[in-house]
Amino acid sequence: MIQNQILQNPIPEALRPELEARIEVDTYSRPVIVLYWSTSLFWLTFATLAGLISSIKLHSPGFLGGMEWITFGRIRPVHWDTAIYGFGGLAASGTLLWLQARLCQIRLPFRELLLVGCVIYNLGIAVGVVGILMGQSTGVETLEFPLYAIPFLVIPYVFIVIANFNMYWRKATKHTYVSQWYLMAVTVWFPILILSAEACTNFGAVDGVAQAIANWWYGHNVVGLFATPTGIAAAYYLIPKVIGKPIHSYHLSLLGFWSNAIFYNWAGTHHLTGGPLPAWTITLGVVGSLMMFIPVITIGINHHMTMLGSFHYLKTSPTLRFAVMGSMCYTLSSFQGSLEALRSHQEVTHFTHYTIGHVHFGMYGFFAPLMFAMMYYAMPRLTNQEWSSARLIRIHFWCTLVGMLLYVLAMCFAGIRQGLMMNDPSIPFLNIVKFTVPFLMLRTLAGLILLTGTIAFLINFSRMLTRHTFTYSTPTLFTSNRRWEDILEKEKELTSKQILDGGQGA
């Protein structure tokens, strides 16, 4: 509908060639990118409720006890890796490649290997859940998957890499945008960063201590080198497309990405503080993190000036209240990560619940926000449809920010009052356990409202992928009175008439 409408309606000849190449463009690669986004939704939805079986097993030990597929020390790991590379992973990748084919104005190249390429990795992951759920986790965080799914990751990868490269040296734009910056980044920075991180850690490359820096290494920076750069590629091209102004500084954004890319790396050995390593490298960890604050800064700044003047957009546009939400999160969090690091904020958080809260501040707070953001706006685009439900794009939203702030408010006080209390020996632990139990249901509840949003967008989602004789002609706003049962009602309407149309002919 929305492709018809521009092509009916009268543009500018000079406009007319971009238009055109922009939905001959979406066309080619919607079942690419359909397909990237559905699997992505999926896995959210499972880890989830992974995360949520995790979180009830805090609070209440006896919870399923009986199940040893399902025991903590094999769900929670399933929750992280199907939220990271299960949801994380097809979304980033969903999403780069619409957004390159976009910002090139090429075709998607390798349609039919991409396509197989998403199959063989939801195969990966579904092969690497049943691994550890079997018990046979590798043990090291974040890259908990036996070595036998890793394959099944690492062949479509490659796939989207080349054609990653393909789109830009073959693109029809002279122009680079920002966005373009973080897509060809990450495309270079993930795979060096994982197969170092394997290399290191399960396939034995080194020994003792230093395989914990090369954990934590990959553990920090598979947030800052994977899903940081794509989350911000999305807000650099939603923002000023949504609201029609372009980016604020073009400095800026040289500053903020060369910033990022030089000192996010550094970062990951202030998870290690007070472990068994030589001073320097945890004080390496330590001054990378603080260096974040300048690419963190500059591009809160950034996307503020840019905003500057059109937040009255907020009140109606779903994308541009998911991208804002998801770059708000990502400056405070990260200025939360930072603080984070410094050695006299370790003694205290080290081993609580506050670092959980800040993980999934960084994941349900940025990433997710962002990627919810680049589909509500792709989607009616790729699909030539509307989102049917205005009342359950409302009820996403404010259960992803209502949910994902209590989690991490509970999470991050009760991390200080736990850290305060284990530094204080005269206090005994089980009591500091029992401290945190209220926080931990809270958690819990903050799960279930996680879980309603993402299945009123699962539900939206999967509407929009049916096609209808009856289809919206107009954006679905949050102000938009629109309901599923009007696009029924009025199919049974059309459907009769068409039955009486053709007895008449009759």
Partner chain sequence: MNRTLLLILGIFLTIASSVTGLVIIPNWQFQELKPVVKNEGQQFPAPYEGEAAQGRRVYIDQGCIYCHTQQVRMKGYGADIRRGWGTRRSVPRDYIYDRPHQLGTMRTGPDLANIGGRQPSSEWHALHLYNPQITSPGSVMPRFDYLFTEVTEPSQLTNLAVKVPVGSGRVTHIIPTERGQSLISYLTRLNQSYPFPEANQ
Second form
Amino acid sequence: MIQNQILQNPIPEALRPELEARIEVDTYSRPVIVLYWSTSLFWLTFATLAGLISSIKLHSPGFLGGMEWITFGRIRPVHWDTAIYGFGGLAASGTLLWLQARLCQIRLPFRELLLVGCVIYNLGIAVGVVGILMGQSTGVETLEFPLYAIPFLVIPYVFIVIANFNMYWRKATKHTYVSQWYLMAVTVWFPILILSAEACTNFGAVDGVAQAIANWWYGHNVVGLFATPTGIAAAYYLIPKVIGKPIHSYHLSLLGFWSNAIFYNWAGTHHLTGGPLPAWTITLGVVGSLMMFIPVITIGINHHMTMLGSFHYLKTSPTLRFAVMGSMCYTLSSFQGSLEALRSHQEVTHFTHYTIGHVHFGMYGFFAPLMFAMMYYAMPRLTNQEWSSARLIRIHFWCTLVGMLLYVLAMCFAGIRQGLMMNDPSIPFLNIVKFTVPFLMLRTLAGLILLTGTIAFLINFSRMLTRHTFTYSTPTLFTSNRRWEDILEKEKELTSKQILDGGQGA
Amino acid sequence: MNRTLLLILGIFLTIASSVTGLVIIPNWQFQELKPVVKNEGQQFPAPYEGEAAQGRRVYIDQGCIYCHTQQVRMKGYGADIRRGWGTRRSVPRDYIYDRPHQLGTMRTGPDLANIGGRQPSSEWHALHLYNPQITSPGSVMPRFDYLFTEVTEPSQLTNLAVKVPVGSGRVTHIIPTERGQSLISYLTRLNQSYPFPEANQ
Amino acid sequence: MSEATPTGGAPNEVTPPNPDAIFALHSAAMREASEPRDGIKPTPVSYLIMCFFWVLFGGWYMGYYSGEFRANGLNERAVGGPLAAAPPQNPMVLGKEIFGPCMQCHQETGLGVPGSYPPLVGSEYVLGDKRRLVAILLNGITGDLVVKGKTYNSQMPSWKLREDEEIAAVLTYIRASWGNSADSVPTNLVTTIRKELGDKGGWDAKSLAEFAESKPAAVTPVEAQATK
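Right, the form predicted on its own is done; let's see the coordinates for the form predicted in complex with its partner chain.
Everything in the complex follows now, all chains and molecules, and the chain you saw is the first one.
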């Protein structure tokens, strides 16, 4: 069998310590990371369904009508909160812990604590969702979870911060890789971010317009200082790892990291352009967004130059394809975002579906594919199994790409037209609403495509957890014809004894 | 270890600077904003009290903010004023009693900063909330029919009852529930008509 | 999904017959490249200079649009004096624009909602006495109102906060749209009636009728012109 094939080529002595360390690290991380990622996928599916329901409700208001708990104004925040805290938070935490353990070459500490934390966190999101559906939303965008859900979300994060610092302090490697800078940044930023924002809004430290500023400072930074750094850390890890080349330039990494750190957290107030704010606060947001060109171009160059000459790997490697899609969308959506912040641009697109299109470009074009890439890469290492079906990976990839593009293009186009019409007072408001309806239907279609991709991924992922697919020694690539049926055939060939052993004694 | 400390200190400083610049300083600046009190004791803006405060809670729990803003942009920037959503731009002073704020970022529906001045009729709001198609055919707003009791028998009528136009089946009138009534009184109270001097910019 | 975590059977707890079997089991971890490293390609100096100038531009932009960093500096462009007065607009164009919020009740077609909101098309209030029409718009009207033989019971808000020119334009617009064809409402008429009404509250059908029958206050056209 395969095992024998591998053993036919003896392992070079020089490589042994590295391989042993890597295997040990992965074996230790396994229960924690798999739990974080599998629950994150549950929330991804949940969020996609909630988004689909809100999308349908927006062009057919009678859909599931008459039920107060699922009215648009409740299911819409449930969609965003489960997407960002449920999927985003859990997928990013899993990524953070696995990457940090691997890059520090150290066993994941406090495993029990982290497992308990994951359960608490999931409970917290469930409690928050029920709270919103019951009408107890706080009414502050992206911080809608009722106050009683907050401890559930904060305590697990404390565990993650402790584990992360612990690993970094005891790391076995001398060098700090660029991904680790981003991971450390996330661990410092996020607690400060959420605690200041909660204090200012839901705990009522400030009122009125100051609260709106704090709200959007947070609303933008939860994407910018939590999702983005984790996504970039994943890209910095996966791209060189898969193609087996070093990152193009350490200096560019340095420039990209610090300019990102300095400028991103000022950008939030562009969400309130034209609002009753002192001009300087909005201008700060605009400048912060414009300055983002520096880190985005720097990181873009760094990734592109690393990839240069290795683009042919995209034909075969699922991990790389998702990672490169994520990196490219990072550059494009950040460009879009920087330009969108300008006052002249906001005059048209603010308050329209354009913003919604941009958010999904960032979250589903950049962040989510990088998390998927991370899972495609790490899961075989964590579970010692291969992905069962290449076709399902293909479906997942193309659904993600096509669904996301359709969504973004439909919403951005509709948003621009909607904004131009709104600025022409001779057009009755209801005509604008009627104009957007076909685009809202396109969005539902895009949502369905994304849901199909998610389901394909879920099937592949759950097979990895429930079925033994160890009979393969080669990775599942886009070029392989691996099918689920083959595995069943293979399993029949094996004796029941071998299956019970899990192949370990071969 | 020095480099590690430097890294963490740098990361901390970046966020500390934006907390200071975007959260602490604006809030400190806004301390000087006080309401205008006229001789008759009337105050602009006035705090939300009683039914209106309750209605604000309903506005929040129904998630109106996801489709409606409460902010009027200045003359010459967008067409807010020309669309009749307000007679002047909104200023920070309009919001000093807003907790949580409901500025909003989406205009799937029109702005509501002055809806009380533009549409003071409780009856209109009742019909519109009960079934938006009655007053705004083609609207994508959901029905909030659960905030109303439907009346089919004349004996059930109260003085709050609102007549429903023909074509609503057996229902002849609707009576707002307590929550429906408070939401309507909040909406009819929304008005930024007081001409603060800083609005003329 | 969430419970489906493989926990039991960590491979290193099994004693493999072959010491290298542990590697065999981790074929995925075996085949990968070493942990990523940093390359040392330098950053082009020209790129750094461009970044530097971009930051300089950001600083200039911040200062230029700062509104002097005041809490009440709401308009980042308020640098010169007050804006020049806008030239008079075509009342039909302006009126259509102003009509936007009116559509909530009177609808885009001007037909209103049967039983609730009276039509503007063919309405005696719209096509008749201009003075009465201006008065309705300025102060609003509440209660039973008979229009074209049908009774409507509702509430119309006061639109007093709009400019005289805007009120005149929207009235001119409704008097000449959807088949209505009455003459235009001059701006100075609105000015005059606004002065005459002063702080008066909203109308009902009765007080409005009294007002319409009363004589117009003695404002000569010359004076009206002067107030404009």
